[in-house]
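The chain below stands alone and is given as C-alpha cells, in the form predicted on its own.
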Amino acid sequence: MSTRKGGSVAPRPPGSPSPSDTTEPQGLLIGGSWVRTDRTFDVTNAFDGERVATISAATADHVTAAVSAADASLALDFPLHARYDVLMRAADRIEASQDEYAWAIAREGSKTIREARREPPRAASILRQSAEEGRRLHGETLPFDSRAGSENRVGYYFRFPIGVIAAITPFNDPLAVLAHKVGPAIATGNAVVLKPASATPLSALRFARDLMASGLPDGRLNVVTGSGSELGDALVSDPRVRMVTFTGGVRTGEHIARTAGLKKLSMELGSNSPVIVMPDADLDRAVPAIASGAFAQAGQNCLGVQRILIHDRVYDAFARRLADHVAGLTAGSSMDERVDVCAMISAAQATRVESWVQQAVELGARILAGGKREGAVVWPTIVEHVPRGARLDCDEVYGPVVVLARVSSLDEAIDRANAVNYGLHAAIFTASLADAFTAVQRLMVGAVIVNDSTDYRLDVMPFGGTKSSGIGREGIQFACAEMTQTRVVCFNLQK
C-alpha cells in the first residue's frame, strides 16, 4: 500500500517489531492456573492480517470452571489492607512494562503506536485510585429513634462485596476497560470471571500476570478467553455471578439482559454523540478537537463523535476548514509513528462502514472527504446532506465517519441530537454561558461536555448514558458502589 496525505495509507515501517515477537501468557487463567487448551484461535494484525499470537479457546465447562475458582475464592480472608497492596504493587507492573503493553495494544487492537502509549499509564492510574476508594467505602449510623417505638435501637448500615463478577470487556479499549472494572471489583473485595473481547485478549492476560505477581489471591480474578458467542450465556446465566458488567454493543447488551436473570447489570453500550456548533464557537479550536473526537482509534469508541450539528452562520467556514484538516491526516499501520487512523478492528467491519456511507450517498448525501476503504483501513470521511432515518444518523456507525448537518438554531439542534436512541455524550462548542447551561439542561446524555469533544473522559467521572446507551454507571467510585451492598445493623437496646 502506498502512501500520500488526505488520508493516505501508510506500510509497516522498516524495523517495526514482527508480531512473532509476542511473549505473553496464551493460555486461561483459572483459579490461580495457566490453562492451555487443544482448541485454540489467532489474533492477527488489522491492518496486514499477519498473526500476532495464538490463544488458548475456552469452552463453556471452563467458564463454570472459572466461576467455581471466583465462589471459592470468596471464602478466604482478602482484608482491605491487602486489596489495597495488591492493586498498588500492580500498577507499578503496568508503569514499569508500558513498552510492553504498547506495543501488544497496538498489534492486536485498533489504535496506533501512539494513542496505545496512553492506555498503559491510565491503567495503572485506575488502580491506584481504586485502591484509595476502597479505603474511603464506609457506612453511616442511622436514626432508628426517628420513629416512635424505635427510641431504644440503635444501628448502622456497611458495604459488603457483591460475590462473583462477569466483567466483559470490548476491543477498543482492551486495557483501561478491564482495569475500569477489574480495578473496583477486586479493591471492594469481590471475585471476578474476565471475558475480554476475542479480537485483542492480550493486554487482559497480560494484565492478569501482572496481578498475580503483586500477590492477587488464587481465584479472585480468572480469565477465559474465547468467543463470546459460545462462553457469554454460560458466563452471565451461572446464578454464583451476582453482577455482569459489559462494555459492548446494543443487541448483545440486550440478549445479556435477557440471559442474566435476577443480578445487578452494568451495561454501556455505546452512542452516536453529537457536537453542536455555534455561530460564537472557536473555530480554532473545535475543529481539531472534533477531528480528534471523530477519527481517533479508527472512530471505533463509544465517545467518539458522529453527529455535528452546525449553526447555518458558520456552516460553511467548519465544514471547509474540517476537510482541510481531514486532507492532513494519515492512514495505515498501526505501528507507524506517523499514522494517524489506523486499521479497523477487521476487514469485515470496514465494509460495514463503506455500505453505510454508499447508503447515505443513495438517498442524496454528499462525501466533503474520504469515502474510501482498503483491506480494514478507512479513510476518515466526513458527510454531509445525510438524511433523516439513515443509518449515518440515527445508528452508531464506529468507523472513521462523521456527518454535518445544518441547524438554524440552539433549539433545533438540540432537538437533532435527542431525536436517536442513544445518550452517552454530547457536546457544545459556544462562547455563550447561556447557551451552555440550556445545552446541559436539555441534552438527554450522561454527560455534557462544554467547549472540548464528546471523547472526553475523566476516570473519576460516573460514567454511563441513556435509552439504549446502557444502564448503571462506571467511574472509581461509581463502580466500587455498584459492586457493593448495604446491610443494615441493628440493635435492640430494651432494658
Ligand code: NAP
Second form
Amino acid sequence: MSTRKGGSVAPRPPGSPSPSDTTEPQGLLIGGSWVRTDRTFDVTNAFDGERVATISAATADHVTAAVSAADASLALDFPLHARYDVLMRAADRIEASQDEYAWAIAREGSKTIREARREPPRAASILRQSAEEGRRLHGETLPFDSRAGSENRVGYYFRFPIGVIAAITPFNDPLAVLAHKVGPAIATGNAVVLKPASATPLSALRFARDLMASGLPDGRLNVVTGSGSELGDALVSDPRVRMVTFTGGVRTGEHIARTAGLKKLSMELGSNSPVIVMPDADLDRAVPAIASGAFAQAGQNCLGVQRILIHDRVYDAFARRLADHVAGLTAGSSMDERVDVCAMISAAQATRVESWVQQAVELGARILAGGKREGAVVWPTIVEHVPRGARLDCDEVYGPVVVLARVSSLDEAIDRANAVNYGLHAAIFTASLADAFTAVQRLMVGAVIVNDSTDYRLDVMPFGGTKSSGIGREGIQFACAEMTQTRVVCFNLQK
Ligand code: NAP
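Moving from the form predicted on its own to the form predicted in complex with the named molecule:
Complete assembly follows, chain above in first position.
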C-alpha cells in the first residue's frame, strides 16, 4: 500500500473551473437568471486544501423565489417533443465537455480522476433515456362496463406532471444522481428546484448551464446552492413543492420527511451492504470485485461493500487474498492518474471513520490491512472480529473500510446480512444456483447481485432500498412514474 503526491497528474482541461475563472457560473439559477449573492462559500479540495471555487450562498428568500419561478414556469407550454429535444441536446453538451466535468468532479468531490471520467457519459445517457422514457409514458382505457350500471361510461386515465419537485443531492456521485432526478422530472413535464451538496456544487451548476443552453425554458430548473441545514426546511416545507426527491444520509432523510408534510417523497438513503462468499465461490473473481466495491470512491458509495460474510471453509484464503489485493492499491490525490483510493470528502469524515475503526479495535477487533489516516486520506482498511453492535457492524461507515465475518452456513450469512436496519443491495458469490436462489428469496434488500459485488447498478433498473435505506424507487422508468400522477377521464354517455 503506497501513497503518492504529484507524479502523473491529470492536466486542467481548458474551460475547467479555477478560482480565477469568470466564465464558470458561480451564482444561483432562479427563473433563468444567474443570481449572485453577497454571502458565499468556498469549495475546496479535501486532499490539498486548494480553493476550487467560490459559490453564492442562497437564503430562504432565494429558495422561495426559486419555488415561485418553478411554479410560474408550469403555466407555459412545454410539450413533450420540446422536452425530448432539450434533454437530447443537453446530453450532447455534457458529452462534448466531459473532460471539464470530470476535472471539476475530481477536484470538488471525492472521486479519483479515473472514477470521475465515468460520470459525464453516464449522466448524458441518463438524460437520453429520460427523454425516451417521457415518450413511453401513457395511460390506458378503463373497463367501466365491468360494473353493472356503468355500461354507458367510457374513459381512460393519463399521466400528468406532479408540479414543482425539490431535488436534494449528495456529494458522492455529484452529476449522475442529479441527472437521475432532473432527467425524469423534466421529461415528464415537471419543474425542479435543485439543492446540490455544498461540497460539490460545480458539476450541478455546469449541468444547469448546459440544460439552459439547450433550450430549457426559464424556471423549469432552478438551482439554490448553500447549506442544506439552512435552506432545506424552506424548500421542502413550501406547499407549492409537491414532491421531494432526496438522496443522502438517513438522518437528513428523516428530518426532511418530518418537515415536508403531506407530499410525495422519494428517499434514496444509506446502507452497509453485505456480500456473502460461499465455499464454492470463484475467489479469482470475488476478490477484485469486492475490493472495487468496497474501496472505489474511497468507500463513499451507498452501494459500497461494508460487511463480507465468508464461509468458514474459505475464510482464511479469502482474507489473505483480499489483504494481498489491498496491498497493491495506491492512496493519494484524486488528480493523480495512478491513485486508486483518493481523499475522503473532508478530514472530518476521515477522522470519524478512523474513530469507528478504533472503537471496533477497543471492543476486540483486529486490523488486517490499512487502519491508517493522513489528513482526509484513509488507507483501505480490512477489519475482522468486529463484535456485533459495534458501529462498523451495524451503521453505515461510508468510508474505505470493510469488515470480515466468519459464518458456517448460508442461513447464518443471510440472518446476519438481514440483521441491520438497512437493505439497499446485497450480493452473493457462489457456484450453486440453489444457494443463489435462496439468497434472492430471503435477503431483505432492493437488489440481490449474484457473482458480483453490491456496487452494481444499471440506470434503468428499479433502484432503492428497504427499511432505512429508502422509500420509493429511482431508475429512469420508475422515477418517471413516481414523478407523475394519474388522472381519470370518465364520459357518461347516457342519453
Ligand atoms: P447528507 O449529509 O444527508 O446530504 C445530502 C444532501 O442533503 C446535501 O445536499 C445536503 O446539503 C442536504 N441537507 C443537509 N441537511 C439538510 C436538511 N436539514 N434539509 C434538507 N437538505 C439537507 O448526505 P451526504 O453526506 O452528502 O451523502 C452521504 C449519504 O448519502 C450516505 O448515507 C449515502 O449512503 C447516501 N447516498 C445514498 C444513495 C442512494 O441512492 N441510496 C446514493 C448516494 C448517496 P449540504 O451539503 O449543504 O449539507
